[in-house]
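Here's a solo chain for you in structure tokens, the form predicted alone.
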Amino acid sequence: MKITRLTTYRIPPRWMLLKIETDAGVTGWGEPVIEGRAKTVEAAVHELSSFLIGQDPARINDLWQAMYRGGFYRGGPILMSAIAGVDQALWDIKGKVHNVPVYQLLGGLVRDRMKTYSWVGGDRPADVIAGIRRLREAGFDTFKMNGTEEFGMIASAKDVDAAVERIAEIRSAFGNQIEFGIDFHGRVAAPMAKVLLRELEQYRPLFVEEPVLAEQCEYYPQLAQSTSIPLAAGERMYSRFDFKRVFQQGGIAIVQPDLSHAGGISECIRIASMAEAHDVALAPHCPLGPVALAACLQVDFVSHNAVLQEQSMGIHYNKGAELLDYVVNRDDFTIVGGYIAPLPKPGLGVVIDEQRVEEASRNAPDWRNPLWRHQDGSVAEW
């Protein structure tokens, strides 16, 4: 069997899918994308085709190394996202050829169901209480929300109080009947992270995500020593080599590699194993589409340290399409009591509605994240 063709589809709301075809008629799907840089990743995917066309898709490890090491410059969000989507599609093909889910090829299940959580509150956290009540009716009991809006390097007491009061209201309204993580989203600089963590500690959030930007990861150990809140990070780390430095210095309790950004299933299995060796939990980042979620679940169901799975159903980014709009086997993605079962179908377990994808790709929006500014006009972290 040989790879014959790579086709990319940019689709609403901000996703891109990749179809890899073979001369045996078996196709695989991947989701290579950087939100807001889809066209750039698309170009990178097609540049990788010279390593892939005419090759045996079963040699996933060799093809991965060729894509990664075949160019002098490597790593980073664009190249690793391109590799990630290809890797997902190759595993999808392998599973279909052997007529088993990918998790069976990776050694089989370590759990029967996987805990998921839901976003609430939007970019500028608002109406969080009402949002949680609505999602609880859908069976969710675990949530994540943005912790702040724009936040200065040295923020005012008013801004700190606003962030803390929002969390206090949630705990007051729901007590310990729900769990929630707080995403600082890289908006909080190191001088204020310790302040916010101290103020939030009494409300016992499940974790605080990206307490500072990944490029400031040297602060993780210091922040961890100052708080009992588990710290999470990883969505802006793109290979085991990025994570290696974080594991070595400590401070992070939960790692969140993105299966569409960090080299795909092959690389994230390695990252998950590294995390387990350091007694660090795994909670893959996934505010993306159906193939990305399916890939995440393959890793979750074979990783003993996987504790939570993000998913994008109803997330505030979804304008023009929802997660299951492009999926034929929607029932396989049913979430019951906040848990999802292993996807039963071969490969990644997601059957893509190709006609819907092709139609949607004809008028795909060129999504960009907002550009925020502080009151003084300087650029703020979004």
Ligand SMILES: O=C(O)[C@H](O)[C@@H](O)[C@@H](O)[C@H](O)CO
The other form holds:
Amino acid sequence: MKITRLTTYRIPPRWMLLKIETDAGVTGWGEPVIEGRAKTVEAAVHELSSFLIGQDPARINDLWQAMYRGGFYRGGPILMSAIAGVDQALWDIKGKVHNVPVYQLLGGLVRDRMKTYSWVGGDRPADVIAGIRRLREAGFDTFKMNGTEEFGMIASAKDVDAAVERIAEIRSAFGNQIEFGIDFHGRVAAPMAKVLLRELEQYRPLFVEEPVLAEQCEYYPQLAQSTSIPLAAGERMYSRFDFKRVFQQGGIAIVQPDLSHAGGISECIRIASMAEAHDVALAPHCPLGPVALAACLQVDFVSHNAVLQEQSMGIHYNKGAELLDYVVNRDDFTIVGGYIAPLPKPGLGVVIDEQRVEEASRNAPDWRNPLWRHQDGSVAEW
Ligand SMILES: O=C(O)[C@H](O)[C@@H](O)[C@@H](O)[C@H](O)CO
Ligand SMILES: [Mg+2]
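With the form predicted alone done, generate the form predicted together with the ligand in the same format.
Every chain and every other molecule in the complex is listed next, the one we just looked at coming first.
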């Protein structure tokens, strides 16, 4: 079998899908995208296509190593997202050729259902109580929200109180009937992370995510020493080589590799087992589309240490299209009581409505994340 064509589709809300065709008529789908840099990743995918066309899609490991090592420069969000989407599509093809879900090719299920969580509150966390109430009616009991708005390197007591009071309200409204992660989103600098973690500890969040920016990962051990709150990170780490430093130094209790940023299924399976060896839980990051989520689930269902799966239904980014708008087999993605069952169809387990994707790609979005500024006009972490 040979790869014959790679086609990319930038579609609302801010996603990009990749279709890989073969001379045997088997097609695979991937979701290579960096939110806000879709066109850059698209160019990277098409730079890879001159190598990929004519190759045997069954040789995923060799193609992965050639894409990763063959260009001399390696790693980083753009190339690793391009490789991720190609890798996902190649696993989709392999599963379809053998007529089994990818998790069967990876040794079969380690669990019968996977716990998911939902975002509430948006960019500037607001109305989280109402959002949680609404999602509880849909059966969710685990949530994630941003912890702060713009946050200074040395933040005011007022800003700290605003962050803490929001969390206090949640605990007083719902007690221990719900769980929630707090995403610092890299907005908090190391000195203030220590302060916020101390103030939030009494409300026992399930985890605090990106307590500092990934490029400040050397702070993770000391922050972990300062709090009992499990620390989570990973969406801005792009390969097992990025994660190995975090495992070696410690401090992170939950790793959150993104299946569309960290080299795809092949790489995230390796990261998952490295995490297990260090007694670190896995909670794949996925604020993206259905192919990315399907790829996450293939890894979740074969990874003993997978504990939580992010999914983007209702997320504040999904303006113009929702998670399942381009999916034919929507019922397979039904979430009951916060849990999702293994996707039964061959490959990644998602059947894409190609016509809808084609149509949507004709009016491709050019989503950018906002550029935030502090009151003094300096750039603020978003
Ligand atoms: O935890 C999450 O989902 C992420 O922090 C998410 O908010 C960002 O990755 C966003 O998608 C970047 O554009
Ligand atoms: Mg995050």
